[in-house]
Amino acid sequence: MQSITVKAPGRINLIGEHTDYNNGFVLPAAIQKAATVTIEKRADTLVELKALDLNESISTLLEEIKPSEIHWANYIIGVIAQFQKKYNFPTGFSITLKSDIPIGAGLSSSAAIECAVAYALNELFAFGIDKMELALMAQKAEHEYAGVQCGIMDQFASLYGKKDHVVLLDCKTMEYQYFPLLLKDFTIVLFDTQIKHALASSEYNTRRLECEAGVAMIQFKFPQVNSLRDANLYMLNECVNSIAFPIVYNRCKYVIEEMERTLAATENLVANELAAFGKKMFATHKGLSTLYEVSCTELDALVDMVKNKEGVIGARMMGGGFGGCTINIVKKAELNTVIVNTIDAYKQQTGKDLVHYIVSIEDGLVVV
C-alpha cells in the first residue's frame, strides 16, 4: 500500500459534558461533517503537510519532528510524534487534509484530524495498533502539541461512532455501549454563536485543576476516591465546605450530578422518552452555566430563546464552552420556524449573525 484516504467525523455530545476527564460517562455521536486525510508514502524522509481548505503547507524531516508555530499542523505533527515514541517510520510521507467541520464550533475538528491521521498512518505502515490505542494516541497529541488537556470522548466518538446511535462511554474503564437514538419526528440542530472567547483553553485546564482539588479534599476522609467518578454528593458535602471553597464545591457538584444525569438519560432512550431526555439537557445547561461556569452570554441567550418554544424539547451548550454551539432537539414540523425566530432574536439581542447546522448521526471513521 502506497497511499490511503481516511474520513473521520466530528462529533456531538448529547449529554455528559466535562465529565470525561473526571473518569465519568459521556454520550456522544459521530456526525456527517468530517475531516478527510490522504497520506502517501515518499521515497525520502520528508514529511509534507497540506491543508487544502486553508491553502497552506509546511514540511519537515522525520528526524526533526517538533511543535510548529502553525496551529493546524500541530494536530498532525502531534500524532506523528506519538508514533515515533514506539515505532520507526521507514520513509517519509505527504499528508493532505480537507475538512467541512466548522472550526471553533465545539464539534471536535481537531480530534477528527488526529484520528484520521493516526488511523491512516497505522494502516499505511502496518503497525498493528488497535483502535482504542489509536484514540489514546490522538488524545495524547492534543495534550502535548495543542496544549489542551482534553478527555478521551472526542477521539473515541470519531473512531467508534455508529449511524443513528449514541455511545455511552465509561471513561474510567473504557467500556462502551450503543443506544439507538430514535428521533423520528425530531431532528438535531446546532446554533453556532460564531464566538470563541480567548479564555476557552486556559479555563478548560483550570476546571481540571479545580476538580482535582475537590478530589484531594474528599480523599482525606474517603481515600478510595481517585476521581469524581468515585464520589457522590454525600462525600462532597462531608469534605468540601461550600462556604470556604465555593468554586471547588460548585465544580464538583456539577460533575457528580452530570454523571448521574447521563446514566438516567440512557434509561430515557431505552424507554423512548425523548421529552424526558430533553429536560435533562436543559438541566445540564443550567449546571454548566451556574455551577461549572463555562457558558457565556451568547450561549445562555440561545438556550433561553428556545426554552419555551413549541417543538423544542431539549437544548444546552455543547463542548468546552465560552462560545461554540448549542445543541437542540427540535420537532421537524417546527424546525424552520424555530430556526428563523432564533436567528432574528439572536441578531436583535447580540447584534451578531447566527449560523446553524442540521446534523445527522453517522458512522465513525471509514477508509474511503
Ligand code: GLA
Contents of the next structure:
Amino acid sequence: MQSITVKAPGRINLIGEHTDYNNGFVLPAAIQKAATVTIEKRADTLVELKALDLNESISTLLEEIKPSEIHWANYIIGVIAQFQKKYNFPTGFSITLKSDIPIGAGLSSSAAIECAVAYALNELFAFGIDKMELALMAQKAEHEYAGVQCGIMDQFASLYGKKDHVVLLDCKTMEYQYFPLLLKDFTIVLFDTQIKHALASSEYNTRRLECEAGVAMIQFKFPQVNSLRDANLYMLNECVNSIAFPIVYNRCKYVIEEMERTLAATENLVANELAAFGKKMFATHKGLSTLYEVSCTELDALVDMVKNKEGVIGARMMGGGFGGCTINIVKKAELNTVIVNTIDAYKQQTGKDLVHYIVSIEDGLVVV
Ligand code: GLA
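Please give the corresponding structure for the form predicted in complex with ligand GLA, as opposed to the form predicted on its own shown earlier.
Now the complete complex, all chains and molecules, led by this one.
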C-alpha cells in the first residue's frame, strides 16, 4: 500500500460531561462533520504536512519530529511522536488534511485529526496496533502536544461511533455498549456560540486537578477510592468540608451526580422516555454552570432561551465548555420556529450571530 485516505468524524455527547477523566460514563455519538486525511509514503525521510483549508504546509524530517510553532501541525506531529516511541517508520510520508468540523465548537475537531492520522499511519505501515490503543495514542498526543489533559471520550467516539447509535462508554473499564438513538419525532440541533474561550484548556486542566484534590481528601477515610467513580455523596460529605473547600466540594458533587445521571438517562433512552432524558440534560447544564463552572454567559443564555419553548425537551452546553455549542433535542414540527426564535433572541441579547447545525449520527472512522 502506497497511500490511504480516511475520514474521522467529530462527535456530540448526549450526557456525561467531564466524567471521562474521572473514570465515569459518557454517551457520545459520531456526527456527519469529519476530518479527511490522506497519507502517502515517500522515498525519502521527509514528513510533509498540508492543511488544505488553511492553504498552509510545513515539513520536517522523521528524525527531527518535535513540537511545532504551528498550532494545527501539533495534532499531527503529536501522533507521529507517539508511534515513534515504539515503532520505526521505514520511510517518510506526506499528509494532507481537510476538515469541515468547526474549530473550537466543542465538536472534537482536534480528536478527529489525531484519530485519522493514527489510524491511517497504522494501516499504511502495517504496525498492527488495535483500535483502542490508537484511541489512547491519539489522547496522549493531545496531552503532550496540545497541553490539554483530556479524557478518552472524543478519540473513542471518533473511532467507535456507529450510525444512528449512541455509545455508552465506561471510562474505568473501557467497556462499551451501543444503543439505537430512536428520536422519532425529535431531532438534535446544536447552537454554536462561536466563542472560543482563551482559558478553556488551562481551566480544563484545573478542573481535573480539583477533582484529584477531592479524591485525595476522600482517600483519607476511604482508601479504596481511586477516582470519583468510586466515590458517592456520602463519602464526599464525610471528607470534604463544603465551607472550607467549596470549590473542590462543588466540582466533586457535580461529577458524582453526573455519573449517576448518565446511567439513569441511558435507561430513559432505552425505555423511550425522551422527556425524562431531556430533563436530565437541563440538570446537567445547571451542574456544569453552577457547580463545575465551565459554562459562560452565552451558553447559559442559549439554554435559558429554549428552556420553556414548545417542542424543546432538553438542552445543555456540550463538551469542555467556556464556549462552543449547546446540544438541544427538539420536536421536528417545531424545529424551524425554535431555530428562528433562538437566532433572533441571541442576536438581541448578545449582539452576535448564532450558527446552528442539525446533527445526523454517522459511523466512526472509515477508510475512503
Ligand atoms: C473535552 C475533552 C473530553 C471530555 C469533555 C468534557 O471534549 O476532550 O475528554 O472531558 O471535554 O466532557
